[in-house]
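There is one chain below, alone, in structure tokens, taken in the form predicted alone.
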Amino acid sequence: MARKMLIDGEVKQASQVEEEAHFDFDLFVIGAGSGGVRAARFSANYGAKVGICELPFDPISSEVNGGVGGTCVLRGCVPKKILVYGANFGGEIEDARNYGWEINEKVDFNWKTLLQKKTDEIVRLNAIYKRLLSNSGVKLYEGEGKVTGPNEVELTQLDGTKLKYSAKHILIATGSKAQYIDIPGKELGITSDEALSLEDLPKRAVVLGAGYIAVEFASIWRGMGATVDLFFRGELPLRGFDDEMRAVVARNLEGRGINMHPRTNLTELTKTENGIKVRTDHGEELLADVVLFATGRAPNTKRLNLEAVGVELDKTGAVKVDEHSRSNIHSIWAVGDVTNRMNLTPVALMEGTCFAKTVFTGQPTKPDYNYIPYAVFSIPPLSVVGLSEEKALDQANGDVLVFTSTFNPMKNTISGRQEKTVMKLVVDAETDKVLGASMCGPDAPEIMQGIAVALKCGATKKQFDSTVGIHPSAAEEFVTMRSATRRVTASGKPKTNL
């Protein structure tokens, strides 16, 4: 039922006070991260007068600090990439001894030359983005805001004083935060945030958790030379994903030096004159330097006031949105991670732009969230897009085909390591549609972006199958897997032989 108000004894829709009423701003964006700026610039652009507040920069989040670019920029995918690609480097040093590079038994690995990097990039960046919407004639503050109203927003700065502004749509865009489990002595773990800041390298490092987060880092610190036991609740990392990539994960892991401990939860921390000592429920105790707990974010909502304002949340504290990003109220929208959707950047840019769109040119469109490509940056990396055998089965009106491909890397064949890249393919077989593609091994995410397009497409394995390879490489065994691995009812169970 649309909202009315009484205006000198005339009843109007809300829709009609809102176009009648003056605002300073027509779009006040709370939270500059990447789906914050994304909104904010293309609703300027689309001739919307913009206003977006955010907290002041500081590698290391808090209630008080975060910085324009958001978590991804500044204390997320970027920083950790590049952590990545730092880890990497130990391994391909290794393999380079059978290619004829002659390297002496000792080499040096310097974290703070590396950390120092890292930091000069993403205040780099932080500028960058602040140009952007300076560019864009955005009007940037630096503060907190929340809101205090269906079209107005308090913001408190850097001295404490507060201002309130009014606007015609208010949109939140807050991001999340990690979380920490809630366990005697937590207090001595990290999270994600810390972990791209440590001031020394570990030697020992444990990890709880089974997500993203947890396998990157445990690859990354054993990457650089550390010893990393990995704890999770279930028989494999990655839940979700599809089993049998979740197992060859597993199996790299393992074959990368990491110690895996399923069905494993973290009970206790205690500080000691050697370290964190971690005592798990099975009775076992250890030793470690960092502790990070890597078991999963929640939205970023607990100061915004929203509540207050009649905006309703979900149970994890995230905004509630429709299909077009905008909550209950309707001048208060929101977009990424805040929302609980699918939390990528990505997917953040794309709800901005949608919202954008939406709001600012008449045309309302909605985010489509099929076929998008995501990878997990574990050394080496898993990349997905479609459906996985699992999900496939549930949504098959028929059978699945399923094909699939190990191999040993041609690098690999010279090098001496042994780890097998593998990949997927989900078919519907009645169709012939592609469904889901699957990837783990060097490269995987470049691989997979342009695999990406071809489902989006609607590709069908003939398609794939007409399609000439690049040789000699990798991405094409996705064109060359011709024989079907196997064919599964919708009412079978997938069977992996790995």
Second form
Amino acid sequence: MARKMLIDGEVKQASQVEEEAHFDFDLFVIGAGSGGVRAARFSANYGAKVGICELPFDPISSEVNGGVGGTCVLRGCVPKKILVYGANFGGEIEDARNYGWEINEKVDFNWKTLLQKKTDEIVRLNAIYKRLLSNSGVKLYEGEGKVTGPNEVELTQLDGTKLKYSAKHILIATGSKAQYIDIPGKELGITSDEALSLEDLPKRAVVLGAGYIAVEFASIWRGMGATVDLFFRGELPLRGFDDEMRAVVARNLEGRGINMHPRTNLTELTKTENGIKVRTDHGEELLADVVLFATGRAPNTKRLNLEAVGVELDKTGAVKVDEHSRSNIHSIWAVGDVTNRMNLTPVALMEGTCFAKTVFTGQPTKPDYNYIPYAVFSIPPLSVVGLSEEKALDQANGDVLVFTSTFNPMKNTISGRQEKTVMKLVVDAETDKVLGASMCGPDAPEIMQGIAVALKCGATKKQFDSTVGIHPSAAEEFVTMRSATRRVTASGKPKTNL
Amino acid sequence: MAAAAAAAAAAASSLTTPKLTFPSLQSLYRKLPLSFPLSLSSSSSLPLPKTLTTTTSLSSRRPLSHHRRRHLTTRAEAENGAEASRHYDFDLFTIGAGSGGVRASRFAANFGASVAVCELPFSTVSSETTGGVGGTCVLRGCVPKKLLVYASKYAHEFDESRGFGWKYDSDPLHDWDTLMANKNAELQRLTGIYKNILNNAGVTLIEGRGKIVDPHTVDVDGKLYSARHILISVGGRPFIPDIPGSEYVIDSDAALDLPSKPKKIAIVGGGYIALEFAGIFNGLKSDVHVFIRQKKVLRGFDEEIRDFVAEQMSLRGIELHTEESPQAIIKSADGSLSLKTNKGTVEGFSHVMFATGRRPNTKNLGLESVGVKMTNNGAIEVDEYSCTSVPSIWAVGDVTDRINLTPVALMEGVALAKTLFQNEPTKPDYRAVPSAVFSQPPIGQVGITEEQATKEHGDIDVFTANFRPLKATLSGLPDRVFMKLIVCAKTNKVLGLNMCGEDSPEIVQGFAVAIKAGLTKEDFDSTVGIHPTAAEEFVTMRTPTRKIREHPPAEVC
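The form predicted alone done, now the form predicted together with its partner chain:
The next block holds the full complex; its first chain is the one shown before.
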């Protein structure tokens, strides 16, 4: 065996490798989503013998259904983005009229066409992922995996037969699942899984939640012509994001015709002839065809038998791991949403890559969680990288300079759409380092990627300013913010110089 | 509308403080509701005029060695004789209120100089007697072009939307008059805004044709103005070669403001203007034929991008005629036009447009008489500080034919204002200037091409991606995206980045910051992607498509 393996951080001697040859696999991965597939493929490429198991394919996940590709490909990023594309045309068609296009008053949207195409696409991607695995020599098993020992996995196949495999390393990459909150009638509601596979487009949609999933589905249904009511506990949606940008998103969602209900909870759902009756804690009642619970996701650890083998979980049920994605049991590792670190596909990919490097190349590699950019595909979208103004104030030693640009995008000058694009840079006043960037407006996720490269590598505001703009673009605003909008002192912090 | 604007202004002012003294000019038109309160409040905090002291100290700083003597001469005169008290009407007189001229004038005024700018009366089509505040970019270039690109791009979006379940009872039809009326209303609004910007900055705007009489005097329609410094920023204009029938030909000025939509148009030229208009008219359902002299479009761009964009445009229905040079335009009895080329004659055009280059507007400016040196094609020769061969005369923007882009003219204008009036000699920095072609699909690029990189750096690694975007898998259209990174094999620095596909211009801007900052391929790799986007491909290019080595290692047998 030419490959090197790390056990407890040390490269084993050849004689010891001999001894361990009784394992069926060097690595067995439970869950073939973004993180699991990446880790399995890379490990196999580094010379490891790898097995992976995944539940049978179904667009809607459950304890017995899943599918190679995982949340991102089958029930997340990809189908969501397809629906966002579809919904975005609603606004585009409106905008086209002032540009001289004569379009019928009412343009039909056929949900079933889009749904079928979406399903075709995820079926295609599911097959591609399977091929990726087999091309890298990873053995794929269909069925439910359980951990039965530090080096043993039990696989329940579709016909009920059970198989047991031993593995030097086990990787948990089972992801997470959407959660309901406990109110009477919650069974009448749906989660994002079902929302991506509805038989019919709702005419009246109620969305509960303020996270990115809530605002994305609100935008999707609104763009397709539905009446949408968005309910959330807080003052603004998207907790954790920059407060100023949250306000911008709220304003833009409202501008696109979504009815916003801040500081409002749902208390009860009841079935009526005319739809689901939704009651709020303000005593309001409204009827809906669909009620979406976008109320968080929980790690899929329940049926894995982890407690029995002693793998520690946190309060939310996430697998506790160290910086190298290793659990408290040395042969068991975990990556992706099941660890509830930063629940993003590219982060799971990074964790999967680092895991494979750490375990199978003798190069212990930690994922780097600094300056990870991400996007909310609301309409218009929000994208951010680095620190919000609030976090920057928390972390900076001195003052923070805030640069903002609020403008009417050129396209709107003729379309007449009343929607401002907002961009923001947060800069350390002392070092001139750009600590955070955010944007809400068309193309924000595409624009932010390059900005993220600059921030990740410590770009200064001066370097932004020295870059020439691409004219006419929205993105050029990021390099033409000449004067600070405000200088903020961390006045809320206790003073140390007495 | 007024209420909405007021509300927007109120909202905006809650986001911004009056500290925003110099908002970027090219963006101001988009931020109209912001600009007034900000500019007004900022004018009150203008520094006191201190032109004389700054100019004096400037000449002592001597930014230009070969001008040193002349500056000294002027100073000597100033100190020894009547010249010392010579009064000028203005510290700076700018001829031409386009991007570069307005920027330099505003900044100079903000730095305390007394400034005048002259510009021809407004017209959508430029000539010896017409122009308009805002210049090419705002009135006959970037802005109206982009508005027409937006308009025409909807055709493609309608096609895409069908794949996403949208259904139209009848095919959407385009009404040219509505577009032209709305576009022209927007241009009128913008030229008004630019006048206000100048006014708010305290710049005197004089309408008329400026001509240089002597190194310190400008004649505007018979009236003479003296100035310590004169700035020429008169831009460029389309150039049409003199061939038989050229009187039937339209240029880009006219193409942006046609009375009716072309049914069938011949576009002669392979540069960015030709491709942009080809996309516009194709989207608006004209029959479009592009005639290029060379084998490929977009000379000077990355070779793979040149091939890729030509293929994508062909797939959208544009007919490219390569290696065909125009020889004559013939008008038939029915009024239609034929284009005769070295390969034959194509008939039945309603319009023939030439996008055959632009020339600096240096005729009849009095430049020869005061001794301002020009290049063969009529561009004003300037040094690194934008100074002409006459020390009191300066030039920025397209008239100098350096890099003819609005943001470059803005950069030159700012640098000049700093050099002249802030005691801070500043050279524009032409490294890693990004640019875009708003063809359909568009192109964005920054840094050097593979060909240049091979020449300048020898060993390079080339990373490419050519993929069908998620949107196209659903729409069923043959759209693809091409991306390319050129990396120095020795230093691992990213030397160039190219992209052709939807959103390229928006995507490339952020990467331009990274490339300008000198970042390496590792820096790109260490950045996490934003999923699912097209842009994330630029940070997930793991293995080079090819490695180019000056001295390939010998084959091991």
